[in-house]
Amino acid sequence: MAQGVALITGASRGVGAEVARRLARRGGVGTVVINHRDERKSWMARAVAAEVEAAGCRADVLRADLTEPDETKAMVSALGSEHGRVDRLVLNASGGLEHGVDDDYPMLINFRAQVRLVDMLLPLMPRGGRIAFVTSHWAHLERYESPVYARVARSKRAGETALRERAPELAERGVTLSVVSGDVIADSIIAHMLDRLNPGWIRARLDRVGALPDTRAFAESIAEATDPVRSAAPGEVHTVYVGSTDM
C-alpha cells in the first residue's frame, strides 16, 4: 500500500469531501486526513472517512478551526505524532460569506490561516511534496464585480499572492505549489447563496458561458494537481483553470 499522507482542509462536505474520495480512489497515498472545523458536524467528516476507507485507503479525521493558531498547532502536532509526514496538502477551507462574522474574517481564514498552516506543515513535508491552493476565478483574476463576494475574493487573492511569493523557498525544500482556480461551481453552497442574494445571477452566468463546472469536475482537477507526476519546474507555480475564464 502507498505510504503517502494527504491532508485536505475543509473536507467534511462539498469540494473538499469530493477531493478526499477521489484521492482515495486514485491511489498514490496511503492515508487521507480530513480536516473539519465544527464539532457539531463531525459526523459529516466521519462519513467521508468511511467512504475513503471503503475505497481501500486509510482515513483520519482531525478537527481544527484554522483561524485559531492553537487549534492549528494541535492539529499539526497530531499529524506529526501519528503520521510523521504530509506529502500532499490541499488548501480548500475558506469562508467569509457566513452570517454574523467580523469584517476581518475573510482575511483571517483566506489569507492568514492559509500561510500559517503552510508554515507549520513545511517541516513535515518531504521533498516531492505538493501543495494545492483552491481559489475562484473572481479571486485569481481579480474581478470584483459582485459586491457580495468582493471581500472574499480580495482575501483569497491575498492568500494566493502570499503563497506564490513563497514558491522559491518551497522549491528549495522540493515542494511544489499549484493554484486551482474555478468558475462558479454550479452545485455549490456558495453558488446558491450568491443566487439568493442576486436573483437570476446563475442564469445570467450560464447564458454567458454556456456551462459551469460541478463539484466532481472541480475536485478531479484539484486531485490531479497534487499528483507528483504533474510537477512544475522548480520555483514555478502551476495554475489550473476549471471552467470558463470569461469574466
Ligand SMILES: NC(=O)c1ccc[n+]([C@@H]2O[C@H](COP(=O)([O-])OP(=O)(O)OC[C@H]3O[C@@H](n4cnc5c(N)ncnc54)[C@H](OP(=O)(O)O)[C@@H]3O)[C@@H](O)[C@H]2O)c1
Given for the second form:
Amino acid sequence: MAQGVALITGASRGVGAEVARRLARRGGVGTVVINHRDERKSWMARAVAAEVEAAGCRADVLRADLTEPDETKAMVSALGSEHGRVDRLVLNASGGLEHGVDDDYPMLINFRAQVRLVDMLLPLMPRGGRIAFVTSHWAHLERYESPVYARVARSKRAGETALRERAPELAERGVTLSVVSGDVIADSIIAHMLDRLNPGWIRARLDRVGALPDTRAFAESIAEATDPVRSAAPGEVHTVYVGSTDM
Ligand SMILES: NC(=O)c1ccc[n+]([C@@H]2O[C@H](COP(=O)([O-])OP(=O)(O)OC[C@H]3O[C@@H](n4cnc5c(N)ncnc54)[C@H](OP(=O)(O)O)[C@@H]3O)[C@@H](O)[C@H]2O)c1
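Would you generate the structure of this protein in the form predicted together with the ligand, following the form predicted on its own above?
Time for the whole complex; same chain goes first.
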C-alpha cells in the first residue's frame, strides 16, 4: 500500500467528501484524513471514512473547527503523533453563507484559518508535498457583484492571495501550491442555497455557459492537482479551472 498521507479539510460532505473518495480510489496515498467541524455531523465523516477504507486505503477522522486556533493545533498534533507526515493537503473547507454567522466569519475561515493551517502543517510536509487551495471563479476572478456571495468571494480571494505570496517559501521547502477554481457546482448544497437567496441565478448561469460542472468533475480535478509534479518551476502556482470562466 502507498505510504503517503492526504488531509482534506471539510471532507464530511460535498466536494471534500468526493475528493476523499477519489484520492482513495486513485491509489497514490496510503491514508486519507477527513477533517470537518460539526460534532453532530461526525457520522457523515465516519461514513466517508468507511468508503475510503472500502477502497483499500486507511482512513482517519479528525474533527476541528479551523477557525479555532486551539482545535487546529490539536488536529495538527494528532496528525503528527498518529501519521507523522502530511504529503497532500487539500484546503477545501470554506464558509460564510451559514445562517447567523458574524460579519467577520468569512475572513476567519477563508483567509486566516487557511494560512494558519498551512503554517502549522508545514513542519509535517516532506519535500514533494502538495497543497491544493479550492476556490470559486467569483473569488478567484474577483467578480464581487453578487450581493449574497460578495463577502465570501472577497475572503476566499484574500486567502488565495496570502497563500500565493507564500509560494516561494513553500518552494524552498519543496512544497508546491495549486489553486483549483470552479464554476458553480450544479449538484451542490451551496448552489441551491445561492439560488434560493438569489432566485433565477442558476438558470441565468446555465443560459450563459450551457453546462455546469458537477461535484464529481470538480473533485477529480482537485484530486489530480495533488498528484506529484515532475516539472514545476520553483515557486510556480499551478491554476486549474473547472467549468466555464465566461463571467
Ligand atoms: N458548491 C459550489 O458551487 C462551489 C463552487 C466553486 C467552488 N466551491 C468550493 O468548494 C469547496 C467545497 O464546497 P462545498 O459546496 O462542498 O461545501 P459544503 O457542502 O458546504 O461543505 C463544507 C465542508 O466544510 C466543513 N467546514 C465548514 N466550516 C468549517 C470549519 N470552520 N472548520 C472545519 N471544517 C469546516 C463542513 O464540515 P461540517 O459538515 O462538520 O460543518 C463540510 O465538511 C469550498 O472551498 C467552496 O468554496 C464550491
